[in-house]
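What follows is a single chain, given as structure tokens, in the form predicted on its own.
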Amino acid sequence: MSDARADGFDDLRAAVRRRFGASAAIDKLSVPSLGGSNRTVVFDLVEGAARRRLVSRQETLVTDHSPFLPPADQFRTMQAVYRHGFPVPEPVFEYDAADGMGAGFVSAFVEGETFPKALVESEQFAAVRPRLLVQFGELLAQLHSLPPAEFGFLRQWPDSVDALQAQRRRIDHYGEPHPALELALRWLERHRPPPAPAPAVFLHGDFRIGNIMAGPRGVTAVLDWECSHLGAPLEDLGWLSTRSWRFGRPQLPVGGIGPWQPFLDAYRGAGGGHADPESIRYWQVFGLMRWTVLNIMQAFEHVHRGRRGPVFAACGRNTALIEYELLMTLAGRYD
């Protein structure tokens, strides 16, 4: 993380004082060096002798075809899962029009590691990884058991209505030739699972290494709720286990952390439904297709919309890498 100049954050200072009083101050501001989809600032809220570490997130991508929930719905989602005791940073307040900062919100800061290579490879987490594998299953089962009615505001989101068609519309919007995606879409349409007898469940939508914060005892928080929607529970399992999120450990399907069985046993033991690698494979293909679309979007914004940055530019190259993994998965070369 790099230090940020306090004089660049008068808007944040004013928003804090509107809610906590004129004597409230902000201190120790920093801007995370990773993650480019939002303007993120970490800071101390100072009230007299009391200090609290907080995180501000502001939306930077505004488009009719954004796959990301509006910040207001992200905030409502976090409030709902927080009420159920799920490990999510506590939502503190949402920005409004009077702040003049656009859409966004502030949440509590949680200590932990999110850097993927550290979690999947470092000796520091060697003893923790077996526990993470179990916790991933338990946490997803907990999420999928939450009352869908509490997330009714997500019901009309395109990914909740029909996740596959939502991706098709996004691909068509960008108007780029991607034969690998057309092949994947056709395969997904032909192999679509039959409609589930039970109602759609609440999904995190981006539950993976990189969005899961861990410490010496395991998971400390699950971050980034901007892709949450209602759908089939195996979608979350497939996303976590795509090769893109194994970070150089392809032989370990569950996020590069470990094998299937402990994870699936924990998922079922915590109340999740039946899941096996074969039934999850459909959603791995779907996940790779969706991840390709997200990279197309970021590269398009860089080239055509002035949302410049090396991370966004690299997404154009990343698209081809994901398409390769997608084709190899379709061919049965990858599990």
Contents of the next structure:
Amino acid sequence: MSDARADGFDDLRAAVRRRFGASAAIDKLSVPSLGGSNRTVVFDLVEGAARRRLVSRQETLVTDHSPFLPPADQFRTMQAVYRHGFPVPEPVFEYDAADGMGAGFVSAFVEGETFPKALVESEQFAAVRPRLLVQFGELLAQLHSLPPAEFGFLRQWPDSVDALQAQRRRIDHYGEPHPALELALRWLERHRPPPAPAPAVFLHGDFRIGNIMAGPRGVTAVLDWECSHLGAPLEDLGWLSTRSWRFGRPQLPVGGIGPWQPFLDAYRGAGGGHADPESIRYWQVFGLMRWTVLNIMQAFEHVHRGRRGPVFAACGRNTALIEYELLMTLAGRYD
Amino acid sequence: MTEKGYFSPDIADLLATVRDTLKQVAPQLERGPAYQLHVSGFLLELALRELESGDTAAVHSQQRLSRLLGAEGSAVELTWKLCRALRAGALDARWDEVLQVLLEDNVERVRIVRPDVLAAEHRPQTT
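The form predicted on its own done, now the form predicted together with its partner chain:
Starting with the chain above, the whole complex follows.
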């Protein structure tokens, strides 16, 4: 048991005891080093003979023009989708001022694989991939049919107001000249789909391989709700199929997992609206533009805000790779 | 012997040595730290390629943008000028030309960052 040690987790230990009683303990702590915008700690909550594996996420990126929801809204979003039976880790409690841990929350730990290479390429998941394709369609249809009124608190964030303008403002904030992004923004502006007759739907906002956890029977949880917003349903479909998220298998548009048809059939069959590759293409271009902006943001924090690390440094140079895919897509040479 | 042979290994050798060491150590680590080392090795590969190419990409970019915009200035000045023109829609009528220039510019950067991801038509010629 780790209680007796000065292990740097006294704040977490105190936060747990405030909610579960003085005899509650934490054990088996681990700090995964992957992840860009949160400090994540996985631990056992021990109450007498009972143990429960939990995950703590504390916000580490607090910045103007952040593309991420504050943890309070992430927690509220997870509570709402959990109530509807969506496979999301159960939200357990949110940190408050008395915890002195900044913004963050604790949720249930879910077993499963998120490593993209394993899901996309490994023999272990070969038999699961067809099932994943169908589940991706069904899960997105389920999310897009949730009552938007339950997510009214997201309307205040720029991505819910105008997804394109939100990205443009971030580009201006980071202050780097990126003509490829300006070209894409111009294309997106000139090819904007007509306003939908229906109200904006709830979007996960980052539904892609890497944020979807799977096991031998398929999806076990959908993670990372920090980009959720209201918008056009095809935005989620475009993001999942954006070329950068195909992990080296560009011929398989649905996340490098498989072809369009089983996914689109499942989406429609589960109540999703009409979707076809041509109408999704607009949101793939948007996705490449947005992914470039997110990488610029990570490099900006590395160079200007002291949030140092090789992954963040690499993000800055990786913008050239994403812009290549963007320009080749705009040139009609990539689909 | 090279001109700097008395002060060897040279900088490319130093970077390559660290890169190779990271590659040897990474498999001994858990997934998280191994990933950090993998990315660090990638940054060193990139730095080596940039060291070899010098300022070629920047010089070519300045020349291309100067021709496209019919203006003089540094590569950075011309890049900002192009961004403003694109946002204002001033280059809408020259869409294909602009796209081609941006692609040529971008390909030179990708050759530094990760040349293996380029389509065959953009890969460096090998002799």
